[in-house]
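Listed next as C-alpha cells is one chain, alone, in the form predicted alone.
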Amino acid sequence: MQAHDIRVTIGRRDILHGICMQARAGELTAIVGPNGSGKSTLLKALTAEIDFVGQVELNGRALTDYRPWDLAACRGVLQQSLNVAFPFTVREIVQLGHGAGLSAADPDIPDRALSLVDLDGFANRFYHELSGGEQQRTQLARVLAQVWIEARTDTPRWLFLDEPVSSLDIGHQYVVMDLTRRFTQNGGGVIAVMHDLNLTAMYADHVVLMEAGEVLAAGTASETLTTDLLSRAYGCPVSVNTPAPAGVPFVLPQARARSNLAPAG
C-alpha cells in the first residue's frame, strides 16, 4: 500500500497536510499520535471513505480503478464504531462481511471466525445485547471471515482496522493482535490506528508516528517510539525504557514536577 501527499480538508480546517506513507503485505504497520492528530482521518482517506486529495494504491494499483467487488475481495476495514440499527444476530453480522469476500462459498467460516475472537456460543445472540468488546470483536470477526485469514492468494489481502482494541481488556487485546499477526506471517498487511504504544512496540513491524496532521516519523518501533519524539508528538514528557533481555521499549508516563500542578496562588 502506497499513499501520496493525501490532503484532508473538512469544512474550513486543513487535517491532513500532504501525507505519504508505505506498508507492505506481511506486516503490521501502526499509526500512533495523540487525540486529534489525524490518525483515524487518515485511515479513513486510505480507504476512501472520505474525500481526500492525493492517490493511494493497494497492490500497486489505484484504488480509484478498482470495482467494489474486486475492492472487497481483498480489503476488510474495521471502522472505529458502528451503529447496527437492525436487530441482527451475531453472525448475521459476520455474515454480512463473509458474503463480500474471497470464501463466501465456505458456510462454516462465520464460526470459524467467531471462534477466532473468542465468541463461541455466540452466533446467535442478539447484537444489541453484547457489550461493547463482545461488539468490537463481532466486527473484527466480519472483516476476517471477509478477507479469511486462511485463504491463500497471488493477491495480497489487507486489513484496515481502526482502533481494534480499544474496548477490550488486556486477554482479548492479546488475542486480536495475535491475529494481526497471524493474517501477516499468511502474507496479509495490516494498518491499525494504534493508541496502546506498549503494544504497538510488542506487535508492529513498522510504525508511523503523526502530530498535527503530518507524520513527525517513521519506521520501527526503535526508531519511532523514542523518548524526544514521543514527547514532542504528545506534548508531555514520557519516558522510554528498554527491559533485558528482549530488548522491547516501553512507554512510561513520566509525573510533571509538582511546581507545575500546583494551583495558582
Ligand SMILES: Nc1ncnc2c1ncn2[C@@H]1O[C@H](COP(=O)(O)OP(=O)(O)OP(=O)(O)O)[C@@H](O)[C@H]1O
Second form
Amino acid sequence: MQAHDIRVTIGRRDILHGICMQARAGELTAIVGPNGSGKSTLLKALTAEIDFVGQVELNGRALTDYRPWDLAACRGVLQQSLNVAFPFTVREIVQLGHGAGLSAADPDIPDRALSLVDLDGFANRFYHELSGGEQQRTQLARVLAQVWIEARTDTPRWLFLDEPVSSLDIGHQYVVMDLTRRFTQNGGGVIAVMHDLNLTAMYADHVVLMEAGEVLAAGTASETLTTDLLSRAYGCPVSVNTPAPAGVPFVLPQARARSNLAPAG
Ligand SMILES: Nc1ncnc2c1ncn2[C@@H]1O[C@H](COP(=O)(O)OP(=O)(O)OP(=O)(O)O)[C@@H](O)[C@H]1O
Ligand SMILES: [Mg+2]
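I have the form predicted alone already, so could you send the form predicted in complex with the ligand?
Next comes the full complex, this chain leading.
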C-alpha cells in the first residue's frame, strides 16, 4: 500500500496536510499519534471512505481503479465507532462481512471467525446487548470473515483497523494482536491505528507517528517511539527504555512535577 501526498479538507478545515506513507504486505503497520492528529481521517482516506486529494495504491493498483466488490474482496475495514441501528444478532453482523468477501461460499467461516475472537456461543445473542469489548470483537469477526485469515489468494489481503483493541482487556488485546500477526504471517497486510504504544512496540513492523495532520516520523518502533519524538507528539513527559530480553522500546509516562499541576492563584 502506497499513499502519496494525501490531503483532506472538511468544511474549511485542513485535516491532513500531504501525508506520504507505505505499508507492506506481511507486516503490521501501526499509525499512532495524539487525539485529533488525523489517524482515523487518514485511515478513511486509505480505504476510500472519504474524499481526499492525492494517490493511494493497493497491491500496485490505484484505489480509484477498483470496483467496490473488488475492494471488498481484498480488504476489510474496522471503523473506530460503529452504530448498529437494528437489532441484529452477532451472527448476522458477522455474515454482513462474510457475504462481501472471497470466502462467502464457505458457510463455516462466520462461526470460525467468532471462535478466533473468543466469542464461541455468542452467535445468537443480540449485538446491542453485548458489552463494549464483546461488540468490538464481533466487529473484528465481521472483518475477518470478509478477508478470511486463511484464504489463499494470489494478491495480498489487507486489514485496516481503527483502534482494534481500545475496549479490550489485556488478555483479549493479545488475542487480537496475535490474530493480526497470524494474518501477516499468511501474507496479508495490516494497517492499525493504535493508542497503546507498548503493544505497538511489541507487534508493529513499521510505525507512522502523526502529529497535527502530518507524519512526524516513520520507521521501526525503535526509530519512532523515542523519548524526544513521543514527548513532542503527545506533549507530556515520557521515558523510553529498551529492556532485555524483548529488545523493543518500553514507554513509561512520567508524572509531571506537582508544582506544574497546582491551580493558579
Ligand atoms: N467530519 C468532520 N468534520 C469536521 N472536523 C472533523 C471531522 N472529522 C474529523 N475532524 C477533525 O479532524 C481532526 C482529526 O480527526 P481524526 O478523527 O482523524 O483524529 P484521530 O487522530 O483519529 O483522533 P482520536 O485518537 O481521538 O481517534 C480532528 O481535529 C477532528 O475534529
Ligand atoms: Mg480516531
